[in-house]
Amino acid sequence: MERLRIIIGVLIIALAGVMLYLRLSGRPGDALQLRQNSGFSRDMTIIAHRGASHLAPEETIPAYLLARDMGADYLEIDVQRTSDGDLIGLHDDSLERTTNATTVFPGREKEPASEFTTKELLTLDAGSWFNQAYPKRARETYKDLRIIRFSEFLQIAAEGEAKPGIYIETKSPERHPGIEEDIVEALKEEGWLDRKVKVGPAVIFQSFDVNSLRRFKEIAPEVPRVLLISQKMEAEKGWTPLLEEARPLIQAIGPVGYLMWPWNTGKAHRMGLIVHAYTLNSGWQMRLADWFSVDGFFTDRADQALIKFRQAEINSAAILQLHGY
């Protein structure tokens, strides 16, 4: 028995090591400093993934307007364009998921949006999908949502008295030549590049592509710029390279939560880049980016986020049912 008790003691003491050096590798006292630094506050930065898109159809009015009224710290969207100029927000590559594509535009459904125009697009019912694929979420009043307009997604974040700042990804830009220009012109007839938020920059740029990062920083140096790291990259370039080779575009990186391990999230906050990782849904995922020093994370979850780092009070479905949904 006395020798079951000093295995057990060592290993709660070799666990507590192992936990403790981990905590220490994401440099938390480095981390706290970037935050301040970089205009965030001390807390962990919640971003509304597609807006509340765990409670809501993803990048639809609905979605933004709950996770805005909830108190997300951003609003997060994918900016694609219309074959005839109009800026939307879309996440895939084509309509077949989150549409009734199939239905209204048969043979159609895989291409991207740039080949359709702005009225063929909002034919489509956006809302649909998600009723059926989540019956326990559903809402009468989802079907026959619209694919959102960039103006529009604008308009919701700038209303109302929560502030959240807003998070825009170039989605496949190779696609859309041209369209860090559009979005910068968009932001400024809006008064977004002067806007004050409650927490951070008001505008912050995201993406995949390093040239579409390169174009912002020329057109808009003063917005923060983010790279975003997939498992996939890591493994073809390595976290080193891609950090030291962004480095000279970017304030921050988005790696996928696979990656946020605290020697990547340290190393990252020892080049002075602010660290915010994608998707983030699960209680102990969220746990662990807080103890591995994580700046921010991306979330549909932005209703759990925000009751466990700001103890918000949140009735989702009175969000809703004031803004008639």
Ligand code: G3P
Second form
Amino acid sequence: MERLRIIIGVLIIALAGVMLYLRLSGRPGDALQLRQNSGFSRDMTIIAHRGASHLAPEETIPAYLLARDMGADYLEIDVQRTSDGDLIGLHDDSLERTTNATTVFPGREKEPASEFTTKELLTLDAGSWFNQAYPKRARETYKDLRIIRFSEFLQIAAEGEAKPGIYIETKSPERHPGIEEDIVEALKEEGWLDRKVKVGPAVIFQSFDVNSLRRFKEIAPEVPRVLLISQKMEAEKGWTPLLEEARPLIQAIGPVGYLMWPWNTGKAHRMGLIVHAYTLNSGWQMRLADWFSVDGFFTDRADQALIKFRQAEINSAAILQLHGY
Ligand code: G3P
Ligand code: CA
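Next block, the form predicted together with the named molecule, ref. the form predicted alone:
Every component of the complex follows; first up is the chain already shown.
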């Protein structure tokens, strides 16, 4: 019995030691100071990944209205360009997964969205796939939603009481040469480069592509830039060389969740870089991020994140209904 007590005691002490080590490795002190000095949010930043995309079809009007009105700090969007030069929000290269392109444009559904005109894209239903994939979250009003135009996204973010910032990714930018200029021009036209939002910078640029970030730095140096980091990028270059190389270009990194280990996060903090991990959808992942001193995260579950970190009371159905969905 005595032996068992000793073993349990040793295990508890060892576990506490590991927890403390994980906590301190993320450099919580550096994180707080960095957040304050850099103008990023002092609290955990909650970024609605493709809108409130657990509850509504990703990158559509209701997904963004919902994320905005529930109080997400940032609305995230993947920006691409149509063949006639309009900016749209769409994650995948092709239209196959999130629209009915297979029916409307048979044989073209695997083509890049950039091969389609705006008029063609706006004939597509970007909502019914969600109802089929997630029947429990389906809504009649999601049928026949349109792919969102960037101008609509900007308008949603600017309207209402909530005042979220916008977190803009250039998706496959090599397919859309000059898209950075188009984005900056649209932001200037709508006054986004001078706007004040609830917390942190009003606009943040993000990309997996350093060339795209370099271009943003040239044309809108005042807007913070985030290098997204996939497992493949880390495996090819290694964490420290990757950060050192990108450091002159960026204020923050966006590592995939598997890379947000506190020693990685701590290293980024020591280099003066904010850390926003993607894409954390479970409660335990969000808590772990907090324990590791991660500064914010992209999530499809902005509702759950806001309940956890802000004690928010959210009635998603009421928000959707208010906007006619
Ligand atoms: O932008 C953060 C995260 O969205 C990157 O991954 O593939 O969802 O755009 P992805
Ligand atoms: Ca993205």
